[in-house]
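Shown here is one chain on its own, the form predicted on its own, set out as structure tokens.
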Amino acid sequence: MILQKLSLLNYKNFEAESFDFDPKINCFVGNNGVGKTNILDAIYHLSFGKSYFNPITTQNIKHDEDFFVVEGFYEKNDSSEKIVVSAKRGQKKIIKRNGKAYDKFSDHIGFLPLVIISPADRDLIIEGSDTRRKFIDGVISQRDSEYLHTLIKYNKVLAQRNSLLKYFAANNTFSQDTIDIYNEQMHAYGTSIFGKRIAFVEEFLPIFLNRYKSISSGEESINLVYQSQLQENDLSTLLQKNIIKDKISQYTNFGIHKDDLVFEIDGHPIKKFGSQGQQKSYLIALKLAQFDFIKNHSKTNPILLLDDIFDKLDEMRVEHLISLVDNENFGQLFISDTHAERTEDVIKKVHQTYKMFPLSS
């Protein structure tokens, strides 16, 4: 799969701008500030229908404009593919495949795989688990389109089953019959959330270790374990047993929507106990076991796009992710720097075809 062309209009900061793009590598240099980001968001957003760091749809707009319009010419399979993703303020975000709008954005995810490598990852470590399990959710989600539409339903329960809570606080009453509706729904598509997510850990465990090993010089111990109240108890027993609970606190306490992955080095939890260097090779780790498990899954490459890394990386790292280009079948990359000559100078390590675009503001 390959992107071959991107055109956006009055999208973040650009007014009107597009690019034919290389097959293999292409590198988008300038300042800060000149958008570079910007345009792999783009990318994502061709993807996933939403921005990767902000996913409120009219702050995407440029300023003192009413909509934008990103759209993306692919190759896929042997067939030429148009996507268009356009947001106007005050109506629905329209996603369009060959002129044909989705009736639901969740039927496109998976079409268009890709893997993003940013900065902002770290957030799987320093933020809560809603961080990390949005990144299982994402994996998954890519490869399973039942498992996107199980997890939609579930939260739109989970919502419900909280504003019921609510209503019986504040009207001092209470139904046992309508709360029992709502459990039934959450245990039916938690139980099969619940073993996807543990079907998935037990695939991507083993890419991830082979990974962290093939980029990281030290000899520690990682690991990744999957905790969830459902590991206790089924959850239709659980919401039984805590509807007390609940009850005080107007919120569903028990459910896959408390899930968390722990990130360990040498038994011990990466946040606190692993080195700057450990957590960005557990990231990036993580980020390349991700590409493997959607290649394995898809039989098709992948895009990845990686933001800012050599800021943010050391050049053993940067050279290691490069060179995973030339070495193996990775298919399209995009990377974003601040120095020209410093990208170019490690893509020429690998005997790729590139192309160079230089930003300014």
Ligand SMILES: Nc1ncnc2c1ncn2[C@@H]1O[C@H](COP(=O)(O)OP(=O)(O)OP(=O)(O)O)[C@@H](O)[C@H]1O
Second form
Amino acid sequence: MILQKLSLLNYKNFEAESFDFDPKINCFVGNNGVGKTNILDAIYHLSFGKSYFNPITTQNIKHDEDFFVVEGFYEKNDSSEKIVVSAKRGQKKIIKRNGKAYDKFSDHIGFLPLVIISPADRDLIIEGSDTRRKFIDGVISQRDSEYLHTLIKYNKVLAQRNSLLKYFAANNTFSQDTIDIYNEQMHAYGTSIFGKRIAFVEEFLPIFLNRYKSISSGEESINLVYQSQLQENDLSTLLQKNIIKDKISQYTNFGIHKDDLVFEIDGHPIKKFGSQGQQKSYLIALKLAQFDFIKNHSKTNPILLLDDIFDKLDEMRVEHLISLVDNENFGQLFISDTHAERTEDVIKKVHQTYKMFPLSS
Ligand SMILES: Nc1ncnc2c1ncn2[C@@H]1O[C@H](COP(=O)(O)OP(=O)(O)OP(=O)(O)O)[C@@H](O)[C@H]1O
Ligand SMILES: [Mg+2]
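For comparison with the form predicted on its own, please write out the form predicted together with this ligand.
Zooming out: every chain and molecule, the one shown earlier first.
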């Protein structure tokens, strides 16, 4: 799969801009704040219908403008695909494929597989469990759209159950029969998601360990552990057993919305005990394993976005990453860096076509 052309209209700091891309390597270079990451984010938008960096749609519209349009022209499996994402203040965002708007955004996820490696990935280590759940969900959804649909349904029932608990508390009332209806639905959706997350981690772990080994020189042992309350009991039982707690907190305390992925180094949390370098290696291995995983499950090579490569990586790792384009029949690579020269020096070492895009404000 190749992104051939990208057009931006009122997207973040860009008023109107177009880029024709190289099928292999493309580099956006320029000073801080010129919009390098914004271009990568626009490409991310075309795959996921949202920003990787700023989830608030209207904040992706250029200041003082009313709308944005991001257009991408792709070649996929020998046919042309035009994807357009547009957003207008006060209206719902629209994604179109070849002129036809999707009814459900979730139907688009996975169509243009993509992996981003960015300094913002450190959130996966330092932030709360929802960041790591989003990571798992993102990887599984790119190859299993049924998973995403089930997750959306689960979240809807969860929100309804929480509202019901609040309603009961506010009106000093309770109905076991009504709660049971929600418990049943949460159990069905939650159990399906739980099963798919277990299967995912089982398949993902060896790929991840392999990637970590290839980019780190250390002897440390690392691990990735899936944690879920459903490992102790089935969801229906958990919900029934803990109804008193739920009534008091007016919130559903048990379910797959509490799952986590624990990142470990030598048996301890990497957040507290990993060195900076080990944390970086861990995150890159995680993302490259995501790449391998998606590639194993889809016929197309995912697009790879490397944001701010030298900020996050030393030269050795950058070379390793870029050399992947040579070694593994990679798809297309988009890179951002502040220094044109050092990026070009590294890229020249792999004998692939490339294009530099110098940006200025
Ligand atoms: N909605 C918006 N409207 C206008 N400008 C915006 C909007 N959102 C972000 N920007 C601008 O985009 C610029 C940042 O762009 P970006 O993060 O892509 O820079 P960069 O080239 O990646 O910089 P760095 O080298 O520091 O990573 C900032 O100047 C910011 O003010
Ligand atoms: Mg940037």
